[in-house]
Amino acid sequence: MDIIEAKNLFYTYEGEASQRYSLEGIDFRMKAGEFVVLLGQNGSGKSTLAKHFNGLLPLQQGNLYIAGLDVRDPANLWDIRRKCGMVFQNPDNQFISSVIEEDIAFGLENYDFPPEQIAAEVHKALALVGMAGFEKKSPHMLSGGQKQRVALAGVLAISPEIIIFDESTAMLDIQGRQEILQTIQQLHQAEHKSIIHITHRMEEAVLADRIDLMKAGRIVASGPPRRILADLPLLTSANLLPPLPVRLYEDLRNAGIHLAECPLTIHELTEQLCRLS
């Protein structure tokens, strides 16, 4: 069953003098547990396709269901919210309080949660991603992963289906890239949650079952990440740099040296150069 079902979008910000469509013609289906990379350069598209997922954009052209429910009618707009969360590049827009335990409980209780379960659904929340314990700290405190992971438990406290992440690794050192790219590969393998992942980062969309890669508003190839991210004249043309392992393959099968398959990280590279000595 599709999770999302979008067909034939389109979308113009008001305001833009040239009228350029910020998504032209998109068609985008998910199944329900899928883990999908929306990749592309800044201004592809990717941001503004997944805020529609969420109702933050309203849809102007097309058709969008978010787990069977119409965005088009607006007594949906609150389960849709509910059922499809989204974590935001900057985790400090999304804090509202100083104290973590009151932040994720605000949540809750604008879904009418009961006042007695708030507490447990907080603390497990947090579990989820590494950080019980925090319950009484400021959020301020914390490092730029620990942020992003606290508002990501902020997200998982009302259960969505479906969890995007919006370029929460952009401003993130090495260290707090890793422990947010764990989390959500535990909550895709383990929770089964169904993920969209935004991002311009190779490494990253290695970790995906399925890439969608956005040039200039449209969806221009669609598919599993050893195809798309082993193009490389699919991904010049979108103005992307190929992963390193990639472009050292090329490189050496120029060179003569042929290696078993094109290789999409740094470990695969290894292991196959080992191979050939």
Ligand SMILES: Nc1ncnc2c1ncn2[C@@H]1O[C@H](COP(=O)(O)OP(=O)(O)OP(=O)(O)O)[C@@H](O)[C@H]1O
Second form
Amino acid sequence: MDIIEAKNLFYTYEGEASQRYSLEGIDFRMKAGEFVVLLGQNGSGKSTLAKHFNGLLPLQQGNLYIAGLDVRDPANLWDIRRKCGMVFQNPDNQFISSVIEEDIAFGLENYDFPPEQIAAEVHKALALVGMAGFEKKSPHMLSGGQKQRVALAGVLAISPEIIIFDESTAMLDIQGRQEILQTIQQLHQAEHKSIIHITHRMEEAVLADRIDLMKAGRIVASGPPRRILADLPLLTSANLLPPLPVRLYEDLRNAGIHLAECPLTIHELTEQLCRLS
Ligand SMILES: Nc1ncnc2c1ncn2[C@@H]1O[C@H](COP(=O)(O)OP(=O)(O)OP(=O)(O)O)[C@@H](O)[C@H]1O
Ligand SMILES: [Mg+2]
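Structure of the form predicted together with the ligand, given the form predicted on its own:
Time for the whole complex; same chain goes first.
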């Protein structure tokens, strides 16, 4: 059994009579522990798809199972939300309390955690994201990266198996982004969480086990980063700018300079260039 099994999903925001679909026949499967990046231009349907996975949007057409739970059955909704947590773009919109420990505790109370365990769980979640010691502080006093890590702690506290990051690095500077990316990789590698990361940044997409490329409500390609990101015509047809090293590889090739392999990162590009001399 895969942790996510979606078959032939259709979704429209405009009511049953509309023919304008935001999702149009999506098949998506994900193994437990996998790290999938959803790529696609604005409006291609990434958030709409992700919001199906934790029950934020109702299933209109198709079949969807999260950890074996049928999303169509309203009795499963609570369990599905617990299995699949989501971190959004703007950390300021994700807090309901002005004290960090209360904010995280609120989520735990919602899921009926025994009150005597809550303080320990809050501390554990903050430690996981490197924010232990901030329990009594206000989320509004933190930097963007710290806020995003606290928002993530709130999600982690309820021990989800799947964590979706919907452009959670988009508003952060380079340091904040690195903090979140390191946390994502740690959750993937050490905690064996299943990760869906939605991003426009090619250097983040490189980190995935698999990239699913969306265009106009469909998944138009799915495969390892090395295949998807090096495919210039594919990315161009999805209105995406290929990673800089891939563009340089092509430019060099057109100028008669042939690198042995198409590099995906600056580091790989440097290695290939060094081998030329
Ligand atoms: N709340 C909404 N009401 C009506 N239409 C919506 C709503 N949210 C999204 N849409 C439409 O659904 C389509 C897919 O939007 P979605 O937000 O899923 O795209 P996305 O790939 O996440 O884009 P972005 O990269 O901008 O976040 C778009 O055509 C969008 O206009
Ligand atoms: Mg989106």
